[in-house]
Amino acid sequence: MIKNISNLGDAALYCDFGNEVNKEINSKVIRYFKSIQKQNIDGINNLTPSYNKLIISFDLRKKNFQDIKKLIENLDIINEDKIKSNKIKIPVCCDENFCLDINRLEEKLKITRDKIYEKFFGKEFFCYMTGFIAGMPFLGDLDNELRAKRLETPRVKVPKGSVGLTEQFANIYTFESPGGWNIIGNTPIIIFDSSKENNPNLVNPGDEVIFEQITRDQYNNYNE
């Protein structure tokens, strides 16, 4: 499944899944990043999976990289039909104060609001990767219709909470950030949790998120 393992610096590696972007590969990268996990494997210290990557740090005293590349290459994958996913229902209010870039994608996308809605909100996203900034995920894939480019000039700050959509992806914005995403929507949910120290992320690569759309008076009465 893996294309390539490489050197990633002095105490990383690199395995090199392909160049596309789509749920299968991404599934690929997910095995393989959560039967390391499962393993425990003494000397590894962080992975980071990206779309069709997966980077392995390991610890120079206790591992080195023959060390790692001959378990990946050894490993026990995990049947895909067994990796645990969460279904995740995630509430947006698209209140004019929220949704910053709807008029642009009206302009850019040629369809009305109402429609932009009913394709995103009807929709089932496919969790990739988190990242960016602290367990912001990228969510896919959007439908053909809703696929615009990164605004022109990036905001210097885009609300927490935000919703976007860029290019093939959803993602929420889990803390006040730059950003050039087009924001549709905010969620008043917390989406990356800190004092979680086992898992800070409300959602992880290869869970599965619905979007539900709620009110203002929703919105500001939801955590109480």
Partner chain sequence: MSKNYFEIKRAGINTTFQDRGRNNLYHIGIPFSGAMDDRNFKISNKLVGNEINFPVIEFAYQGPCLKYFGDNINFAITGDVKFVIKKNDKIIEGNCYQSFTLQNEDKLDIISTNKSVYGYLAISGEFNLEYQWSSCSTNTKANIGANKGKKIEVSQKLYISKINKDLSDKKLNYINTRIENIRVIKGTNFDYFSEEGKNIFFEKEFVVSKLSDRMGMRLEGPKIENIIDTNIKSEGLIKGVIQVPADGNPIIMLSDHGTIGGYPKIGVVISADYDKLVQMTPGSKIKFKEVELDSAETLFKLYELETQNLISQI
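Got the form predicted on its own; any chance of the form predicted in complex with its partner chain too?
Below you will find a single chain and nothing else.
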């Protein structure tokens, strides 16, 4: 299933599953990721699944590229139906103070904000990967009509909880951070909680997410 394994520097394996970004390829990446994670192999430090690549970094004091490559080539991969995925509902408020880039999107995409919300809310998204900043989920795929480029000049500070769109993906800023995604709203729920060491991320690769629109009052009174 892996098209090619090469080395990324002297302490990581670069597993290439293809160049396209789609659910089918990403599901393979996630299956490998979960299978390796389950084995708890001594010497493997980190696994980073992304759209179509999996990077396995290891402790060069204990293992080298050839050792890990052999392990991965001979690994039993769990079946797709054994992968547990969660369905998560995420409330989003699109109040004027939160939808920072809605005017820009209306202009760039040449559709109204009502149309944007109609195509965004209630639709099932798939989590391809999490990362860049802690817990940030990359969710696809957006309707063709909602695909826009990043801001020409990224914001220095995007508020925590902001929900943004870029190309075929939606994501959520888990804490205040610089960023260039088109912000359409804000969620009151905590997406990344570092005090929950066993499960700090609300959304994990392979999970399904549905966004639900809430009013400003519901946002203000939101209790988890």
